[in-house]
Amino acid sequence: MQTLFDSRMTMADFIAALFDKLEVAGVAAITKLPSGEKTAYTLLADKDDIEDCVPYFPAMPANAARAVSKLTREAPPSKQVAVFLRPCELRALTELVKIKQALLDNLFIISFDCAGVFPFQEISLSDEAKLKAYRDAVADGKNCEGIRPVCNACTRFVPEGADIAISFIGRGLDEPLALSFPSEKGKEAAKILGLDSSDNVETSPALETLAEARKKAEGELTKKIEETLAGTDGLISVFDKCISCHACSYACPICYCKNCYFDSQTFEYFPESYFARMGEKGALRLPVDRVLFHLGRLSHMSLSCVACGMCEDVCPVNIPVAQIFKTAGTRAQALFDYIPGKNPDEPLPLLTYAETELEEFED
């Protein structure tokens, strides 16, 4: 664990510090919308604006690691700009950046302990109740009622690979922030905003007690997948409700490919072929090839699923669609002891020989 420095600045004074000293020329983070209710993750050219700026408002309008991939894919900033993304959000970006769908030079990568977000339609800036659970729940180190399932299950919660990261569980949110710097572009920014080494606080014991939780709930989730998903009968069910409206696809910040094969001519059959599968089976629902597609889905990136939830959260007809994705990549990272996000410089599996590996799956 990184040493953490009492910095005794707000997040306003945080913010306005990486315009004025770090000379950011934006901050991207989530901010408030003008209808005072919800919140979109924003790109900041001015300190002016800061006001506004909550980067650790427990909603996710979107992952902000594809907003940063459209940023810097064609070409990076020609200017250094500040992201803050939640650690999920940063694990995508890094498997992103493998990919070779973004870039990170010109940015200066900010993140925070996660306390998990909330469904997005379920919390709003007026919602005073659950934003005080959730700041009590956040000091206490434990599960705040309501967010979502997979981030109640979530045991990557602290930052890796961050310039500047932020520790708020067992603090508090509305307390000075402590700081850690584990980059070299963090350190030389600690010595901008000139943080005395000597100035440090204790890692908080909430961590350990949150890490405790979530590693419970993780094992109740996968159990409780495992038994939904049983047999076929068991996936056809869970699925039995999808629409193909390919929302989890398009809010996924790991399907990134401009034309989906599930959206290519491949899927476009002739009538023939509809009559054909009707008279094999006697009667054919339609829009067809759903599971087809949640598998495929699972198929292309279950190695590389942060379980951030996006998927599930704008599903229209409320399949676990992110509880099931946690469930299978958790099993596939394991199979090749590789966990999606972690060390950038660790090659996908799928694209590295091992002489020696899945030899369970042998005659």
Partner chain sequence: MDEKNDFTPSILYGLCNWCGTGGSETAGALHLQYAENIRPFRVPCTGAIDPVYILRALIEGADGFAVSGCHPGDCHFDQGNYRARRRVAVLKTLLDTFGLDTERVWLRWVGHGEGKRFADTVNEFNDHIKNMGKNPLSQRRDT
The other form holds:
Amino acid sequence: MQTLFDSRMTMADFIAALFDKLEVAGVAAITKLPSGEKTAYTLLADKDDIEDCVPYFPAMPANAARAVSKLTREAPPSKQVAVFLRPCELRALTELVKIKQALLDNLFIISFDCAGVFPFQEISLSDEAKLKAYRDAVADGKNCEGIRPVCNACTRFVPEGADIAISFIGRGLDEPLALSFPSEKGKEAAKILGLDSSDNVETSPALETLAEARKKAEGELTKKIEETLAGTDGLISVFDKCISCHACSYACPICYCKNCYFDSQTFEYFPESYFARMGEKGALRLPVDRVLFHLGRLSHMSLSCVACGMCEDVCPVNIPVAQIFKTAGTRAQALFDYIPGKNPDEPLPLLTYAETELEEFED
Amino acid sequence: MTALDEVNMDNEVSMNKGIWIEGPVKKGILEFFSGLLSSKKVEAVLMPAKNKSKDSYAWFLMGKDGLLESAEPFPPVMTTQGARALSYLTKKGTAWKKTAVVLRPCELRATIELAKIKQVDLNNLVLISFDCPGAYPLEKYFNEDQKELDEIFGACLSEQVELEGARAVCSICHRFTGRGADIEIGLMGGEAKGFWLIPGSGNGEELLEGVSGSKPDNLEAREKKIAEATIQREEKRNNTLDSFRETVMGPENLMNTLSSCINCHNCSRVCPICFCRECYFDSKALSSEADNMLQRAQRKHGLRLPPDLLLFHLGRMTHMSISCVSCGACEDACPANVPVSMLFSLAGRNTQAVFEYEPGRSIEEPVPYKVFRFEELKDFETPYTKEYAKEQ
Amino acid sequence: MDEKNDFTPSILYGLCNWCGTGGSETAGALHLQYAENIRPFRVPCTGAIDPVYILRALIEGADGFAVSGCHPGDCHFDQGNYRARRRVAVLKTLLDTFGLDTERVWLRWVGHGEGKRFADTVNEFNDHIKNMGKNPLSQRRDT
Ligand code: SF4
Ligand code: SF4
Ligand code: SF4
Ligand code: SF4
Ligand code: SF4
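Can you give me the structure for the form predicted together with the partner chain, which would complement the form predicted on its own we have just seen?
Up next: the whole complex, starting with the chain shown before.
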């Protein structure tokens, strides 16, 4: 357990201190858009612009790991940039670093224990009732009604591997920030911020309560999804209304490929092949490879799935994609005793697969 | 000459031809296909059918023995845009067997646009379309009572009234008939008692030979109805787009409209016209180094990540709005409820007007980007009128 | 008024390798003076300027974007300038549709020997953009 300090700073003070004391060149976090309704993950490079920065606002309009990968993939910043990530986003970032899709050089990572987010469509800055309920839930260490199913069932909601971790749960979003500094870089920062042992505070017992509630919810979710997927037809029927738009993979932080294999020429066929396949079955659904895509994606990335929920948020036909990937991912990860994003030094276990073997799943 | 005149002119071709079939349209059409398949006039049909779980529709290529009981030539939603389905089938070559395809009018127009850029091969295809009452938003269809919605849709189709609760673009659709197809399924003017099969090409005529039905005596009345409805709908379209424009004009309004957009690009992935396997806006051309992004963030008081959101929308419009058929697929697939098909319909109406181009009107009409003229578009140049005296 | 004079617009000027660049060279040879805050850049042909470049410049900091190339009939590649004109027409129509300052984009033909016309265009465009003021589109963090 990391030592927790009472920083006596509000979030705004803290962000200002990042610029003033830690001398970062930029901060990336969820920020209010000028429209005043919606938020976006935004890179701010000027202390004068930080007023609208709301890192804990409960929406994930883009997985921040994907954003950080965009930011650093070509070349990392030459000065420190502080990035706020939710725990699942941080785990995704760690996975991306392992496969060289993001660079950590000069990044200062800030995370916090996370009470979950609402589906991004369902939360705006003006939704006062929802936001009030959320604030209360954070302070009480309870699951808030309306947060996404994968958040509800997320048991890894305390950050792993941040330089600074903020503790909200059981304390509230508006209290002075309680900070811990797990890394060497973080410990340096603690000194610069002038925090010492006289500032120590207790970890809230609410973290435990929430962990238990989450564990229970995870069990229920797993059971529900396993039942849905049971039998040879389970997977096929869940994805029966899938329109093959591949939004789920484009929004997924782990699916980093610019040209997804399943959108490549490999999956374009000559008309002959369509008619031949129709001939066998009398009827052929177009586009083909719908189920194959999901199985293939599972085989490509489920070991690294951090259950961030993005895929489900973007699915236009409301398929519980993230719940499925979380359930299947956890099972695959258990086989290898692998927890994605836990340890940056732990290499990705390799999984072998053969797409063609999966074709029998198509109708 | 307006587009409408042209449509009316084309009518004369089909005015005296066609077959009137009494009875419910879905049953009649399925029997028609079944006849075509068993007489081998066509060897396959591509049309939507209910999926296995019966909670949605999908495209199926069906052969003689496979004509699905669940086939639905007139589905109440557009899951995959039909032109896209057709391009999966024929992008790499001519359909192996003669195939009849049932498309909504906007899917037909997109098909013609795709044929112009070689993403669909029209050979060996018979295109069939119909008077479309509109389609429900996918979201509505998945969240409400499907049975009830199916019934309402069926009634609107046969009685030819605009579908209530249809997608925004459907409510302003002015090209709602199957004109331009090889065979047009005519419902408007038929007073819900039956439907016409009207050939639009030699290909269509061949297929209709020997189909039993009565001679259509009142096609003229149908044409009149269509002409009237077209004028009305055109006016509604223009008015709606004009007032929509008021709400999105200027950086402030436009960016507020796009503020819920998460830059996921799903709109372009489902758009039939955006056929590029690798979209420019997903390519390396737009990636940059962190320091560069920090500079941009400084200049603009912040940089939204992933970046280039407005560039994506406006840039996509420069690429394809000229061919946008207002099919609404983009908006259906948008997870953030951005009125993206309205934005593109508005953009398309205006860019198309510059070249008096109408996407999908005719395969003979080349896409404007491929046409070069010596003398035109003077208004878009800034003239050099006098020798300029520099301001002091 | 002073505010306007203080503002130095950021302007890009796309010139085709043949006439546009030729015009700028002729202007240089004639020692004609023109505004220095304009950043000219060469492209093989105006037909090679994708409107997306122009948009990107306008969204990311440019206050104006001008394009010059061979007069109709003189294009080194035959029809590149016609293509450019169609593309600019689409772009300006879109800017107009969404109320985004069409006049920040200019297309004007400049022939190889037209040094005076080149210098005049630079100066006129510069003054014109100064009068328009800073480009509001490039100041927003939500783009
Ligand atoms: S599969 Fe879904 S839940 Fe898993 S990492 Fe990707 S987007 Fe997140
Ligand atoms: S986002 Fe949904 S509809 Fe699209 S491919 Fe994924 S599961 Fe299918
Ligand atoms: S846009 Fe027009 S043609 Fe397309 S579905 Fe809607 S009403 Fe039918
Ligand atoms: S932009 Fe939207 S409305 Fe236009 S053709 Fe593409 S999907 Fe259809
Ligand atoms: S408009 Fe919708 S579908 Fe398109 S990029 Fe934005 S959020 Fe995605």
